[in-house]
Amino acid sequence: MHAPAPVLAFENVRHAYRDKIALRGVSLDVRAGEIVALLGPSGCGKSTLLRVAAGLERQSAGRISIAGRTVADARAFVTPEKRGVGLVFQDYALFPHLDVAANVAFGLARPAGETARATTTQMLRRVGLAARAHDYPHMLSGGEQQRVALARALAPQPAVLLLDEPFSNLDQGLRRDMRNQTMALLKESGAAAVLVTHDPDDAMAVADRIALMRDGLIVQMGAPADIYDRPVDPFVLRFFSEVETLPATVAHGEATTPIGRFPARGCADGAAQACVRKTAFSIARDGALPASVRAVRFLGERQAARIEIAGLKSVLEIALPARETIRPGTTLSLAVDPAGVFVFPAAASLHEERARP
């Protein structure tokens, strides 16, 4: 049985800001139905990437396809009205001149007509909004504002929907609300989703494959549980979890460390750097690992503590849970799991030489 084919498709697309590189030869595709986040730091590309898919800007190579239809190469540049794309923006961009049943109708064929009102009804009931319809963005809450947006951008039924940063804008407890009802209505529309966002959570929560980005590549692509299990580097590891690194030396595919010995599959012999998430300590009664604490910050759900190892010059920051009675000046007894341990070769990453121009 073949996988169905790719509703957005990227092949090799390069881009570039004069002597700035933002785009390398990025290749990505996304299905119908698909969520996809393009996940990264300031300046990795990501933006840009949504930007040329979009048609507001133009690649300086490559090609993008949408629906097995070229949209931009060397020859053909479809303008962003006629690619069938919906765009949510950062500042979700509504009319303040028009009501919320007028910002959803803006993009329909004809707004005016009995088809387009009943469209619009239908999508406002669809965000929960159909009793604000005839009210004004400036009075609607920010979580209300972004749910006008989605709607206005899902109403003419795109075949890709592109959303920039959405939940920035959002407090924590809104955010979370709004990143469920996001991705139930991504999923009830079938179309092939791409959101752009600087912050982990937010693609971990809606997307079904992350793309993480760094210096205009993709890093590493995959589901959420994937790439958080299975780092390719550190950098990919740090952008999902709180480490600390210790030196590590390997031999015969085991890494010794300062806190005990690990797997070191696919590392040589020699020099390594051991990245361990700072929630894979545990106090462990019979523990082999004594630990001395510095000092204990209450952190809500957890704490953090510093420690000292006899063996390793720096001070450790490890959490542990807040349920755990721990004192500074005490000395505890931890267990480490080796699932939180994660072993790379101690010069720069196979991606990062890559990636010099």
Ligand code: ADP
The other form holds:
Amino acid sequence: MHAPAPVLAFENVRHAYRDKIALRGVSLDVRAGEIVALLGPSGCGKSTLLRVAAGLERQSAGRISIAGRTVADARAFVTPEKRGVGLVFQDYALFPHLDVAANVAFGLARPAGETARATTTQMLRRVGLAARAHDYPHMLSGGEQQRVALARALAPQPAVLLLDEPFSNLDQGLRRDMRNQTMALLKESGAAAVLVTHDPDDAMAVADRIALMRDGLIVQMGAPADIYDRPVDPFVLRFFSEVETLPATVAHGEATTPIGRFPARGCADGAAQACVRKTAFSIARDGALPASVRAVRFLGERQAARIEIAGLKSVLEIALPARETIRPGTTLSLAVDPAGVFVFPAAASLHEERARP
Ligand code: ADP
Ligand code: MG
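Now that the form predicted on its own has been shown, please provide the structure of the form predicted together with adenosine-5'-diphosphate.
Full assembly next; the chain just shown is listed first.
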């Protein structure tokens, strides 16, 4: 069986703004009905990749194709309105002088015929805004504006939908709702969707696959659980969880660290680093790791404990369930979940420091 052909394909795409390099060679395929999250810190090139896909910017090198047709390479350039791409921007970019219905109808046939009107009504119903059709954007909340922007982008049934930080202007509770609604609408539309975000929770919640970017390149790509469980380097690991880094020594595929021994497949013998999720620790009667508690901070569902352990000069911060009673000055017996410990070559951290903007 063949994998379905990609609807949106980037092949070795590079881009520079004058002398500022923003993309260093990005290749990525997105299939129909798939949501790919482009995740990464500010300035890593996420918006640039969306802008070249939409045709708002012409890449310096490489090829972009949509539904099997080259839309931009060294020779061809298809203008944005001819690419069949829907766009949702961070600020929603609604037309302030048009009401909700006219905003949604904007990308449809004009003058608006019966079909366009029916599509608009149907889209507004799908985003739960049928009753607001004749309100103007300034009369809507942030979440409602986001839904109008989404309805407008989806109304022409684009093969590709590009969303740039669509949730970042929403507060936490609303953000969770909008994430779920957006995901449902994207899935229903069957479009190939690329969603840009700097928030790992957004990416985890919404994406079928995450492409984690750093400094103009995709560092790792995979299903959320793949990336979370098998980060290729400390940068990827730290993007999704808080970690403490400990010195380690590797011999015969095993790392010896101040908190125990852990598998270290693929690591050369010698000095290494063990990155430990703060949540990898638990209090256990038969725990192998004694720790003296220096300080405790309440965080809601969890509490942060600053601990000292034998063989380590610095204080470690770990996260424990809030229900445990922990007092400064006492000694805990801890267990460490090996699934939360990642051993990397010592040089990886040097590489990562260099790669940071
Ligand atoms: P992100 O969306 O991941 O925050 P961008 O794609 O916006 O990143 O930017 C990538 C890099 O390109 C950044 O260093 C940014 O400063 C630079 N950049 C973006 N747009 C322009 C522009 N119009 N002119 C010059 N440099 C730009
Ligand atoms: Mg951006």
